[in-house]
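Taking the form predicted alone, here's one chain by itself in structure tokens.
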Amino acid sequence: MKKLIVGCSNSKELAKSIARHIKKDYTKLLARDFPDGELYLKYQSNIAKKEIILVQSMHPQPNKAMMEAIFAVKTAKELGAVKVTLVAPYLAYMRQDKRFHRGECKSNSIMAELLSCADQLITIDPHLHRVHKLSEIFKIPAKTLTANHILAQFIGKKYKNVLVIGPDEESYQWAAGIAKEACAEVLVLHKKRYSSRKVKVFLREPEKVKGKNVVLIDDIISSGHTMIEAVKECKKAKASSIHCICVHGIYSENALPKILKAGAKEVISTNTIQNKASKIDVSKLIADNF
């Protein structure tokens, strides 16, 4: 059967690298806003008894980027696809997984239902914390993969004499499989709460950090006030250097700028969502699976 990667608004470059990995046909989905704001879609290809790998990241603009790829989905079936794969590098709802108060949306599950229209969805580390694997609200085979080994690979060649520090108590298997394989130490934050926007985070032995080039690895930089109250203490307990790696670069609020200049030396980020600091490709782990 043949393929046909298609880059939706969000993926185009990560979509095209997939593409040349498996030596498969190219094309761009063209979507617009129609004046009313309303989606318009178009697919540019034949796509009748082809098997469509639709790639789409669902940030920036998460709502307008999953109805994107709800409409690309059914279009293409319309238009005679044998298969649709959507491969959402990131896949944006895991977060919201409990109904914390009275009346609030569970939006994990629905995001869920609706994505199910697909035959298929790969995704890359997902937020799992209450919902333990995607069997659990897809109703399609959704696989899960994991960029630990590209992260470890990445931190491992570019920096000598390595701390590695993961983000919580809850990191800290995560992140001693990392540094392990980049022959690093590791340690983890001891991390409270307070709010989206209030983090307070401390080290129990700083003595650890001092002279060492410290990466402070996490899955999702959002907002960044974890990233930048680490840095902190880091900086604090007199690291060597400061660098901040993540899976999913989201950095609203200003957040790469502001975790700058709390002192990291560098940002740096999968391309799993496209940015000046997406740095380390997943193109070839994606491809892997096809």
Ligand code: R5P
Second form
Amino acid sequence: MKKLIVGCSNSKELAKSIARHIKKDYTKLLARDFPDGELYLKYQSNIAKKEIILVQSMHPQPNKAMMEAIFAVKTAKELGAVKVTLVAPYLAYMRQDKRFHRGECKSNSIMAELLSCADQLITIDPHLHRVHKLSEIFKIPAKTLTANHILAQFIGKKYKNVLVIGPDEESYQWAAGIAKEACAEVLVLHKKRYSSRKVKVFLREPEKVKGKNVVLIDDIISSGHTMIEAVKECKKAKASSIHCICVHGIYSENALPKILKAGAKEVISTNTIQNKASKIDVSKLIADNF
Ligand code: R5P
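Cool, the form predicted alone is there; where's the form predicted in complex with the named molecule?
Expanding to the full complex; the earlier chain stays at the top.
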């Protein structure tokens, strides 16, 4: 069956690159706003009888990005696509995986239900915390890829005398694996989150950090507060240099300059979300699945 890779608003470059890897046709989904803010979408290639691979990261503008993806999936089916795969390199709404307070919306399962209009979903390092597998919330086959190997290779090649640090207990799962593959030591900090903008991290073994090139690694940098606090702790412990790496660089509320100001030498992410810090390419990782 003929495959067509479609770049939605947030992931045109990534989609083009996937198409190049698998040597298939690429088209961009035309997306505009009507004067009232509603979304106008148009396929510019023939969709009928094809396998459509839509690529749409759910950031920036997660609500709009999600609506565009849903409209695009449903339209592709109406236009006769045989199979529609949604590649959402960054999957939004995964962190609200519980009703933390009475009356709250548990967004992850609703997001999954809405995106289950596709035939298949592929994503990278979704934030799995209280939900352990995407199959717990998705009704369609949902494949989880990981950028760990790519990150480990990047770290192994770029830095010497490295200490990989996960900023909280949760991050140990990927920090340990990445450190092992990059032949580096690993440490995990302890985090207490008071609100979405207030966190405190504690470094219990500062002697291990002194003189090291620290690579702080996390799945997501959002407001940046986790990284800022972790950078400050490592600076206090006299790290030789501090580098922040994440899979999904959201960098809301000017997080990037704030992390640099706190003392990080650089902040780097993958291109699951396209921005000026996204220097690690995941297109081949995705392409290998087609
Ligand atoms: C939390 O559990 C995640 O792994 C990240 O540490 C968190 O999402 C980062 O958020 P922020 O940048 O807003 O501190």
